[in-house]
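One chain follows as structure tokens, the form predicted on its own.
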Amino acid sequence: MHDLKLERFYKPRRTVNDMVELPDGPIKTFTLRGIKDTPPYLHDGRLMTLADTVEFFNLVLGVKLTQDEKDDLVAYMLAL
């Protein structure tokens, strides 16, 4: 289980489309096997492609990957 602390990117308890935004808390970490066959990504389906997912974690975790590194990571996941 991992908590990405995404609430740092929005105001918790704000109402959007008649729904209240709440912190997600810890989420289950899934296996990468067959990941290319299971879009959308993240526990709530907010990311449509593997490239979006890599960019999301690059920003959230502050990894600072280059475009070549991101492309290599996506290619690796597509090969799993």
Given for the second form:
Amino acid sequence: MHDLKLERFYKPRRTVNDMVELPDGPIKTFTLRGIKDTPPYLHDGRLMTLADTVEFFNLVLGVKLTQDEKDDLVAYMLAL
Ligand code: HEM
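Return one more block: the form predicted together with ligand HEM, after the form predicted on its own shown previously.
All chains and molecules follow, beginning with the one already shown.
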């Protein structure tokens, strides 16, 4: 279980399109095995592609991946 603390990036309890934005709390870290066959990604399907997911973690973790590194991660996950 990991809490990515995404509420760092928005103001919790704000209402957007009649939905209240709340922190997710700890979420189970899914296995990446066979990941290419199970879009959309994250527990609520907010990310449509693996490239989106790599970009999501690039921003959330602040790791500043190059385009080559992002492409390599997607290629790796496509092979799992
Ligand atoms: C560049 C590095 C990373 C990549 C490419 C990556 C990839 C992924 C992918 C593809 C998923 C979606 C799985 C699915 O929906 O079935 C996922 C989910 C998740 N990963 Fe990562 N991950 C990375 C780093 C991390 C790190 C460092 C952590 C922990 C600190 C982490 C924790 C999680 C959690 C908690 C979820 C579930 C989130 C949710 O459903 O809201 N990931 N990851």
